[in-house]
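The chain below stands alone and is given as structure tokens, in the form predicted on its own.
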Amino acid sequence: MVVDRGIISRRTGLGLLEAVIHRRRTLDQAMRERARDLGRLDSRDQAFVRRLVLGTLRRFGQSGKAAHEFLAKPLAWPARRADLLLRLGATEILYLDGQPHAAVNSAVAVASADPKTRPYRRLVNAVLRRVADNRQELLDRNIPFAENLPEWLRESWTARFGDETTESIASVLALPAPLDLTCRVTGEESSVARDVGGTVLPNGTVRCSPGGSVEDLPGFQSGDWWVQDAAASLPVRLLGDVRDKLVLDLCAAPGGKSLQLASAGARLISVDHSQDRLRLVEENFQRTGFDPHIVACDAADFRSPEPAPAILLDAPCTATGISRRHPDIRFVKSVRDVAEMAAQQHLLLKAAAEQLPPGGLLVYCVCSLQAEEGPDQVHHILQTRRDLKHVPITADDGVSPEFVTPDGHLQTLPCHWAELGGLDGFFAARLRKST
């Protein structure tokens, strides 16, 4: 029975990995499509499958390089499914502290049962046994973390940040992300940290180790906090004191920044086009005790009932900055997606600027590390809207100096605060309309 569960788990993991890599499905989409297979597993095995697939996506290049070292020649295209099986097995052996013999035997059983991989079952057996036998030597070799990045992403980040920083970013992306909480009441951070077994970061975020159910943590049901990466909590600070001011939160879902604005006393209108995602915003508002004003509308079409002196535009993006949480993003996105999102962001920025009153403040942010979606986007809007002026961000705005770029933008990188567990990658800029 134990062997059967192990085989089913790894076969399911292989199917999920193939959906992401070869069919460009997000992991969540792939899991919904394979709900029947996952339903055959208990909760512990489902958790193992998710951990295995996420680990392989995070270590895709390193596990591939380790396994390929023991091939006599590169695998041809027809063996692409067998190659994914090798990466799954190598990841489990090298990076997930799995039992090597279980990983090898289960991988061989999966290969033997699948017509597409059956011709490679002996190869799978031989290669993974070599990986297991040479485990420590392979780990000591320190295969570059940048190997885990698709070529288009590695080239993009290297051009923008340089080789050394790209390697530092990739080193953090190879690890699971921590769980970050923003407290409803300022000053309660130490108490919440004590209750959930976490620590307080320099910006006031409470950080916990990942794992377990968020709903089971103390303070969830009473709405004492909400889940929000430390970096994602920074853009709201750039609006300054918003108490009693009308603030528009455009593209608001899943609602973390709206909750920050509500807790700061803003008169808030949260706008998003997705009814499904807005339901999550409503649930979080109800849980935390705030009264939401939510509008289901495309942010480009929304018009405020009265002039709003502060607007936050958290624009849709390729989300490459949060790929430590969602490593599938690296494989389902492409250069084409960057261009498409940049065009959409420009339209949203124009629409936001049009309804900003004279003297009003606009904060634009994205959870992307692509220049086209960050600094290039701001440069473009400033060239086309002469009534907008850039308001440089400084450490006086309550952000760490290392997050401030020479151009006065906010840019967090996954390798920032690496000793504390890293951050999501976020870009933000602040603009003011001329009076």
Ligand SMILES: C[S@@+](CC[C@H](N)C(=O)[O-])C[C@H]1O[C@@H](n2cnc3c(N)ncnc32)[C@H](O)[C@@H]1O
Second form
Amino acid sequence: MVVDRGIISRRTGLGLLEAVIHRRRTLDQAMRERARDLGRLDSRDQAFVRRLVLGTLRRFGQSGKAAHEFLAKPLAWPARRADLLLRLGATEILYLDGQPHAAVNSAVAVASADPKTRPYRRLVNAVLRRVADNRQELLDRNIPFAENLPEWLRESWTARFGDETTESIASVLALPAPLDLTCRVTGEESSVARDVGGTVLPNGTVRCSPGGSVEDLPGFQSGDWWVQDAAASLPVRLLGDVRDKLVLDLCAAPGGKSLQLASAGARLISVDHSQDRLRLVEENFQRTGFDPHIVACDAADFRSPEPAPAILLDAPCTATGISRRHPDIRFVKSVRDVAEMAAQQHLLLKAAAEQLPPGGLLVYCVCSLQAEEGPDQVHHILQTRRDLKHVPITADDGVSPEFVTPDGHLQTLPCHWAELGGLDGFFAARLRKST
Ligand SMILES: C[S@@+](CC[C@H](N)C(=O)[O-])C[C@H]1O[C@@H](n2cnc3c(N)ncnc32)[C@H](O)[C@@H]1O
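Next, give the form predicted together with the named molecule, keeping in mind that what was shown is the form predicted on its own.
After this comes the whole thing, all chains and molecules, with the earlier chain placed first.
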């Protein structure tokens, strides 16, 4: 029997979605688990599956709301998989520019071929047909973007940033992220932008449209740039002039900030506890022509061979600030993870502060939008270590004033620079040890 490629793609997409939503696998884990299914698809279909799954994760609430409009009563527990199929189909019809009838017919075929969804095949057909018939009306209804956030995230962001900003953040998170590049040589931004067909952002990042392979872009092989979101490039600036200074990058892999420090002339030690991820640092350094000094070690146990006047701690976190690039994060992480990460971050901050010589600067940063991992950490460490002083960030640090909070922290939000395509959410704070 010949099975249509469109059906196989959507069936694979449904399997991936189910792994993320119902089994809390990251999308990368789910894709590894389904490598055989994916391997049966050609590269174009694989790209379609990825776009479909990422799109559904980004639009999970809006597509669910749109499809549920046409249900006589809410779906019960046994229909969980069919519900995912409805969201997948509604996303395709409403938010990806495909053929609505292909989306409906394929979803019905997927439902019919699976014993768990077969009882709902007529319902899937009826609902998705109505979504397709009412497409424009559903889009005009402007279902709030915040519907796409799981409750725990929506509540925590609303409490921290307010309803309006949370909706603005969610509106940016509904779209794919651009591809951002940091140039190895300051001053080369315009020529790199010309080569890759991008534009230069106010901070010097080159921004281009994603699509195709990064390795094929001009300047990748010659190491003229590395991939780094514009927001992720800001924390290193807070260390000031690092030329010829010893700098410890305590959670370094895959190495974006280490590369920035190396290109600014720092004597650098890049520490990370993951051997696998350190290989990425090595590859990135080789490609860009810098000489790495890498140490595989828990940052809490690392002891610098000599006092380092500058330390960067880009701590592990729940990464809720980068959930536009990785929308699975919203569904895989939970309040419990926030508490666990916060405990780890405090230990790492304490260890970093221990290493710092009198007068030394420590920049702490995370790509999380959770208060517990950002401002609360700074408050906690300042209470426990009286020899640390907060050094407020100001516009003189070369960061846009809109990113500086009244407390003197750096806080980028996905809705910052929305007209330029938005940013990752990053928090950073600067501390100095008393002399
Ligand atoms: C947010 S990522 C760092 C990104 C990196 N600074 C960059 O700009 O490319 C956090 C890193 O911390 C590492 N990590 C987590 N816990 C650690 C620990 N206890 N000691 C050292 N590294 C750790 C992870 O392996 C991960 O590579």
